[in-house]
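First, one chain by itself: the form predicted on its own, in structure tokens.
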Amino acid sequence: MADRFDVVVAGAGHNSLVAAAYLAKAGLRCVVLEHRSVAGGNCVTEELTLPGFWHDSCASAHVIIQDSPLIRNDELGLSEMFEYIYPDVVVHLPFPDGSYLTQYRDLDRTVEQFAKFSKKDAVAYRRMMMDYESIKPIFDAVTYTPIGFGKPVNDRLAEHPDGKKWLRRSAQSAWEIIRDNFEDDHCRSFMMWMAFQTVVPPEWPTTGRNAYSLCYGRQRWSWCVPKGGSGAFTGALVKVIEAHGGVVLTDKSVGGLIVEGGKCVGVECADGSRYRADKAVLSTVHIKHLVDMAPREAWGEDFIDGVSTWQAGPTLFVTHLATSEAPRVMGDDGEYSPIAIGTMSTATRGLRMGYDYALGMPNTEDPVLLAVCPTVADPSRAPPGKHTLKIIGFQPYELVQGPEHWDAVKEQVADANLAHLRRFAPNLTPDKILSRVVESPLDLERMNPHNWHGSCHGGAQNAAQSGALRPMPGYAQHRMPIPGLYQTGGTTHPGGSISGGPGRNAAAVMLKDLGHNLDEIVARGRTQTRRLESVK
């Protein structure tokens, strides 16, 4: 029947095209079912702002997935439908006393940059750097194996000659180890702005390696973002899973669980679709709205109240603009363009972001930005001579007037962050803005619902929402209380942000329960791209 599949996938998330193109190449048949016009959840380009321009609705770097298994040994080959782009000057962040620190991928020269202002500090940032890289295999194995399927992180350490260095410094916040090993507030303040970089604030606990890691990406793999905007990369696991039967359907809202025998077996869709799964199905329906799918007594106490307690954590606050220029700041060889830039006037500003968010209105003063202008770096997104630009600041979604009242402030706000970013690039004129398009945390979740209550990464990423407690204790493997029902996507281990992690480790449990094994598939596949080859 033409509505019937080996697996029924709710959600078309990058985590979800992911997981789907794994299982399409084991031979699982799957149809995955979105319910927006366009694949890709969060990983999607779109003319948001006028014909020709290209934006990225909201995943822009494609920094940490480099590090993943699918990217690094490109598993799912599509290294052969698309590109990245990693650009040589990563990141600018000037300061309102005029100087400015700038990252390069070149890390000699970024080095220098810290010099200018502490010789210690300079020292400081490559030691950092060179300790992480003795120890990010044990973090890499970590994020891209699912929970129970090896040794949990600390375990790992102990092994490891500094492990025990390890073990204090990913208990301690990100501003605890940036305090400690910076002197000048310059350099301190671009370490808390990078550590910050995955929506994940610096002061709190068990954030400690994000001092770290969140540098060493970006200067390994710079600014790194996919040649014609990160719709490429979904894109082609698009491709990916087509190539091997599966289907991708848009405009397709799950709205409901089928469950027959205590077990999951299909959705049902609003239009009044059903699609069946002979084998299994596997949401990235967020959390709090995949409870309401199926009836309470399905999922059992734990599981609701571990939905109850889920939090949100920071929300974004993005303005897509179409421009004529793109932003110009001063740097070592005067002035110019660079792909990113980021503001934080000092270390302590950074401190503060938790305070704003407490109190529930926008702050407009001093405002902590990041511009990302990536046809610097890819002209491909828009017409000759022209740029498009993503102002990305940091508001709360639950607002004193309640959240609908952004609808009535978000222009102002958005007003605001572009005054600031004109202060360092001052050649952002009025006409030089030919259109643009304001999302507030609201927005964002009126956008995707995954997106619940503005939260772009799934919710919060703390020390109660991380690793076996993602998205709650006993369900961290991606086997959801239903039997038959899997998850992935940002609620689910390692987290957020554009990784693959979610959906490689989603498809390595779901594949084992179904008598596959994931290694000697992308084994299987390799062996046969080297047939064909051999062939031609």
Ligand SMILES: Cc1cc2nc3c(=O)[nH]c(=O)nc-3n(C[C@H](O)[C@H](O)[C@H](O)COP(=O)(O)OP(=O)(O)OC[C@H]3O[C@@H](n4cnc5c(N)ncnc54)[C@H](O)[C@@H]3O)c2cc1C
The other form holds:
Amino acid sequence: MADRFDVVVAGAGHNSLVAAAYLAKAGLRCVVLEHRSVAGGNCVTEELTLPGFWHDSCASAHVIIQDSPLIRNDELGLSEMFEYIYPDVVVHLPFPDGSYLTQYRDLDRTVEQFAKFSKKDAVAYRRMMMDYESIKPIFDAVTYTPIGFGKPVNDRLAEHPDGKKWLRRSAQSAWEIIRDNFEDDHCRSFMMWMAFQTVVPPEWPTTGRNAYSLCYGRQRWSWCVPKGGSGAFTGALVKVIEAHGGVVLTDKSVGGLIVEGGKCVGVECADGSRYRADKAVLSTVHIKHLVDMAPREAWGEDFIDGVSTWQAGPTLFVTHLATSEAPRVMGDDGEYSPIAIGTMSTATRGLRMGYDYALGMPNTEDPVLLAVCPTVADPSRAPPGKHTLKIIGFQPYELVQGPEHWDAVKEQVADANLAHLRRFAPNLTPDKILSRVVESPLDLERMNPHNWHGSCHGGAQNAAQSGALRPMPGYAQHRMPIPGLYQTGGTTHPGGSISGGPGRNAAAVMLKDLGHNLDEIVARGRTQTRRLESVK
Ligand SMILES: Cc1cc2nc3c(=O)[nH]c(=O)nc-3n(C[C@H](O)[C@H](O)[C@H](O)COP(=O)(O)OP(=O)(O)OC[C@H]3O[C@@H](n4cnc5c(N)ncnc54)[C@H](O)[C@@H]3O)c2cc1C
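Okay, that's the form predicted on its own, but what's the structure of the form predicted in complex with the ligand?
Every chain and every other molecule in the complex is listed next, the one we just looked at coming first.
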């Protein structure tokens, strides 16, 4: 195979695949090099436990990306390759007193659930969803615009009739907003649990928008999952790249950048193979690793400082189970199995999330959990009548004894999480568990080096690492200090999660630098599709 390409892409997470797909569509010949034996990063579906049980190794919910131009406008024609499922029941939160709050895709039904606890809170929930709907186009536009390519968020908000309110809300913590809007602790717990779903502790300043946006997204799109698993999405992206002459190679760990005449002109893999780029190199290698792939002096002091002060942030702990039954909880019509179950016993338990991480100890007492059972909505992922279940807990990477201590304690933590879930889903007895695989924060890093120090989003999504500060001031526009090198993935704006934002934004910047225009390329694709349809 030729070892010369227009663009060499290091890492095949969904963001670098999204970027490569747009670049390939523009006629640039791309090669994507992936460290693992499967492309997709944290957006893959693998037979982790038993044959025939297809688990999402990390991400399942594709909520945020529903509002991206990529999916909303079907810019890459992905809708022909896989479909999304939008379950009627979004998530069920059972409480220790035997009560529960279920979010349905039907807003009125969800509002009724809040009304069981407080009429005032039911009104507040509906009002918050409506409030967010009016401002959401601004936040979406910022998410899907490269830094510096459009107006900053505060300038856009200033032009909106409610903009001043949102300037305050954006600076507040999610907790402050939830406490002020809701009086009942069940309702507050539900909102706190939701606000934590991108793993940013809801008591942190500037998390105010999460009190609205995460609930709104699930209210609108449900716990939506790709049919067949998250890998169906990344698999479709690989097909787009290949259909446009690109190549995706797995088991290719990039170990170094080729820098000639001060310019990045390719990469070298751990197996000694070298890939040269005639036009650009795009990386989704974690910035903590990237910085070691070229001489220090090539980066400049600001960049090195930005990397050395980068924080991993809150981390996840995962148990994958193959089961003979889905967890059953008590709902409005008796026992049933929702796709997602959440636990947060009280609102103030939610306030301890940040503290738990700081303690450096596994927290198994009253754990906050998310249990996702995609086979409830998509039976194709397991043998008939069987299920795949993922229990996510929130545990620190840095234990007092060091991260390696996870290998000694992870099975106990998984036991405790399962026992806690059983309090609400007692049918999940040991005989229903056919097999399990546990992934500590350390295992998540071992699996995907982009999960640096266990971070599932590339790094903390706090005020210091957001917007124009992601990954660091001066380099948020995907252009790295070494000419010819660009960065995408969760360490760049708008950050982690399945959003496709960093990928599409990086593509927009690269295409501009290479004399193209992303909007024109997308429009050209649409015209071609229309022409093909008229020929049919
Ligand atoms: C357990 C878990 C559950 C999650 N659940 C959800 C969810 O339900 N919904 C949601 O929206 N988000 C979820 N997330 C977060 C989300 O999955 C990630 O933020 C997102 O997938 C990151 O995508 P990315 O493209 O930025 O990078 P990644 O998916 O991390 O991809 C980076 C890729 O680069 C490769 N790579 C790294 N270094 C090298 C190298 N030197 N050479 C070659 N390749 C390299 C890696 O192997 C990887 O394939 C979850 C994360 C975890 C860990």
